[in-house]
Amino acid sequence: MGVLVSGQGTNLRALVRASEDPAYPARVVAVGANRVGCPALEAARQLGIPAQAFPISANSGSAVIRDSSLAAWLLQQGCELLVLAGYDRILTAPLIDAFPERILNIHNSLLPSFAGTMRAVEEALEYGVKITGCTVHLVDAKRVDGGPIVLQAAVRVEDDDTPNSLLERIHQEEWRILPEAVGLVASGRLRVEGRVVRSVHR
């Protein structure tokens, strides 16, 4: 798998930990980022994983050109599955077409609530919900955060929560369900029927 990152790389580390198990059906072979100074890139390099930044400024200011270069590089690294692990850019056609129905995204809300925003945790607190969480879904070119849902995990909102305290508990669940979802896809154990994703026991 290739992993796209924008931040600290905690979900990347969770995927690497999972892949250390010989029985796990996927390995991280490339890490791409949209920011040169992204800490997750350095984490990948320290782990010996090929890592490269693809800033839009180095690609004629075009997301399409950037994604075309990124897709070509990922395929050269042998990626068959793409995971968005805290990647804060919307994918364009070159990337989506390179990995049809093989792109997973982790979002820090219970979709479809608080979709299409990088402020999902803050918005959940502002709205006053009592339960939030995280969602792993397949990327759909038609809707941001709108693809078929693979896995979700619920997190209770406490009265004294801040965005940071709530996000910390959500992260704990992200680190669990993202590797699980990748394992399901990589092992061919998912069947998509319209919007419904079913786990197939083999």
Second form
Number of protein chains: 2
Amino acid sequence: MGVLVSGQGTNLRALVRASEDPAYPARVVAVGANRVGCPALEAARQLGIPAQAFPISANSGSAVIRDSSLAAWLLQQGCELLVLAGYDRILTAPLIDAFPERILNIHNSLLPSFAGTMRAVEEALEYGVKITGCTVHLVDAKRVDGGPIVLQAAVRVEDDDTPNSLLERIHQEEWRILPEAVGLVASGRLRVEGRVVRSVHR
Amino acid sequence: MGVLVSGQGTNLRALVRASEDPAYPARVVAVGANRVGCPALEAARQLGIPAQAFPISANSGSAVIRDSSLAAWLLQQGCELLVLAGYDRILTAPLIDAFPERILNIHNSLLPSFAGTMRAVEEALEYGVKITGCTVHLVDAKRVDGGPIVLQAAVRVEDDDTPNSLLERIHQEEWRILPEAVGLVASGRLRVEGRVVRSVHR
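Could I see the form predicted together with a further copy of the same chain next, after the form predicted on its own?
Up next: the whole complex, starting with the chain shown before.
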């Protein structure tokens, strides 16, 4: 798999940890970022994984051009599956077309609640929900956070939660379900029917 | 409490069961329905609880007129709190004004997902969520299913779930959290801050 990152790389580490098990059906072979110097890139390099930033510079132009280079590089590295692990950019056609039905994203809410926002944890607290969580879904071209759902995990909201304390517990669940979802997709054990994802073997 | 029903009365039974505990801070003193002959009304009568239907007939007019009569009758019976237990009508002003911040509703989804629909369980399955559940919330005049949330419970969706099998597991959780939420409100142990509900004592 290729992994796209923007931040600290904690989900990336969870994927690398999972793939240390010889029985796990995928390996991280490339890490891309939209920013030079993001900590996750440095973490990837320290783990010996090819890692590269693809910023949009004043003269290199648009997101589409960036995504073309990124897609070409990921394919060159041997990626057959793409995981967005806290990647904060919307993908354009060249990337989506390079990995048809093979792109996974993680969102820190129980979709469809709090879709399409980078502030999902804050918005859940402001709304006053008592249960939130996280969602791993396939990325489709139509809607941000709208693709078929692979796995979800629920997290209880406590009365004294701050965005940070709640996010920390959601992260714990993300580090569990993201590698699990990647394993299901990589081993071909999922069937996508319209927008419903089912297991082939139980 | 007064309880409004439209269907089988299983949530009503859960409330009556809870109130058999002497330590429980509320009792069911009246059951109203929008339909003559709904099974929940008959169940209430068998339990010895004053029960009455308030249908809208051709010559008795509107939902507002119905809700005025219903509110007057509930207050006469001594209700201080109103619980919508599978009541499938939207309340109008006379009822909402009679029980300010003292009306609880239960919805069979994890709000804000699948709000404002009677088909929340079907829609959750069609959307392909892996976790759904139920929500007890205060009713406010502004939005259907939009009031401050008191309690939620999560229910896992299984690959082979039908609307009926999923609804059955959601019901189990409803019968648990609805009496619990009523107990919290009746004992004055909740504080509503904007749209966030917190416990006063833990």
